[in-house]
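Encoded as structure tokens, the following chain is the form predicted on its own, with no partner shown.
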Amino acid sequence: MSEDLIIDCDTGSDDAIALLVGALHPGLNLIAITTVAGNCPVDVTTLNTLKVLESAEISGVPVYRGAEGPLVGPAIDRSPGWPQDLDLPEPSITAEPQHAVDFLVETLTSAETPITIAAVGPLTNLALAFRMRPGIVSKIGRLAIMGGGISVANISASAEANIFWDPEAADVVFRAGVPIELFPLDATHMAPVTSDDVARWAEAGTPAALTAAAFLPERIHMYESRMPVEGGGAPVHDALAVGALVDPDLVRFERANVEIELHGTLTRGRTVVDQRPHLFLASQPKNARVAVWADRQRFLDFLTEIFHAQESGDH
């Protein structure tokens, strides 16, 4: 039986691969996508989401536009040159009229069985939903979050972008009592995708493979020229988080306490991961399973199988 899934995302190039995994893996039933401001303004993340679905010939998955900015503070200040529009054709499909937060509250409230959520952007939508209706947290079976870092950061010297762009929202979510699986940069950087990998996928000729091949080369070029990772290529962070929902052997987890720094002048948005093994020293409960390692080859094989298995028009 497939697992009911909602993906909450700020669709850029790695979110896009996560969407393809969520929509095409037979072990997942992607019931909806909610969008949020993060990589790009929410209008762009929503448009990118629609582009990915239509380009990959995935139908029947509704998209709900969500929060335009963080819970508190000014709008997100993105780095100059931060990638925005995905280089895909303009879509004919449109987002649903209902706001993403209202959809989440309504869907979780009425759910008869637990729903899995993969949150791979800033956590604003979820924090707003939890504040509106705290009881819905009991309807979430698993919450996979791509965000944060143990010893790796990107948007600042201390923080990863998804958490940094709305640390107050992350704080709400991590304190909510939801079963969290956290995928920090430390793990996602261990499973980069190279240009050779993308070329092999494109040879499959499936809509999903050709969609990925349209925008991943730009991502890989950006990483290799500005943010090189060991082994070359570029991490597709969010796809690892969604993939591990159905193949937990893609990563290795350790239980830890995770809290979000809100006040530090140099550390705002830092994901503080307390891995101390001695319970008498650790002051807080271990509230998350944290991915500390990833199997790159297994992940690449996992993605290859998805891209090669898709049949045009079958979704």
Given for the second form:
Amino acid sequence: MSEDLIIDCDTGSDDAIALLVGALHPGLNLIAITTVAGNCPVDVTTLNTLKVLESAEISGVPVYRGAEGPLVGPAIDRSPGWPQDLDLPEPSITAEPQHAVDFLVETLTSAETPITIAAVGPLTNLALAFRMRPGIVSKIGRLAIMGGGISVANISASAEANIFWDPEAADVVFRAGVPIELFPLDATHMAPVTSDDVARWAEAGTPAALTAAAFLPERIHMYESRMPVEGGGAPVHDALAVGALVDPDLVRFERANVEIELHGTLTRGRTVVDQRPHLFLASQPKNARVAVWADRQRFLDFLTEIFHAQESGDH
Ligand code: RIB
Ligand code: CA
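Now show the form predicted together with ligand RIB, given that the preceding structure was the form predicted on its own.
First the chain shown before, then all remaining chains and molecules of the complex.
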């Protein structure tokens, strides 16, 4: 039986690949997508989400537009020059009228079996939902979060974007007592995708592969020219987090205590990952499984299978 999944995202070219994995993998039953401001304003993340679904010929997955900005402080200041609109046709489908946070509260409250959530943008929607109805945390079977870094950062010298863009929300979520699987930059940077990989997928000619091929080359160019990673190409962070829900061997986990730095002038938004083995000195019990390593070849094979199988009906 496949696992009921909600993806909370700020689509975004790597979120887009995560959506394709969530919608097409037979082990996952993507029941809804909620959007949040992050990579772009929420209207754009919502539009991008709708574009991806329609372009990849994925139907029956409702999209709920969520929070417009962080819990505290000014609206998100995105990386200058980073592309916002995905280069895909305008969609004919639209988002649901209900707000994402109301949807999350209502759906989790009435859930009879646990629901898995993959949160791959700022954690604003989840934090608001947890504040509105704290009891819903018991309905979450697993919470996969793409965010943070142990020794890798991107948006500042200390922090990763999803956490930096709403540190207070991340703090609420990490303290909520939910079973968290964290996918930090340290792991996602180990599994980049190259132009050759994208070209191979495009040869499959499936709607999902052609959708990915429409925007990944720009992402790869941005990474290779502005923030190169070892092995070339570009990480597709969010897709690793969703993929590991069904193939945990894509990564290696270690248990750790993760807390969010809220005050540091230079370190605000940093995930402080305490991996010390000696509990007697650690201030808090371990609250997360943290992916500390990723298997790049296994991840590429995993994505290839998803892109190739769509047309044949294997998935
Ligand atoms: O830092 C990478 C993360 O920030 C990814 O989820 C990307 O989509 C952006 O949200
Ligand atoms: Ca994202």
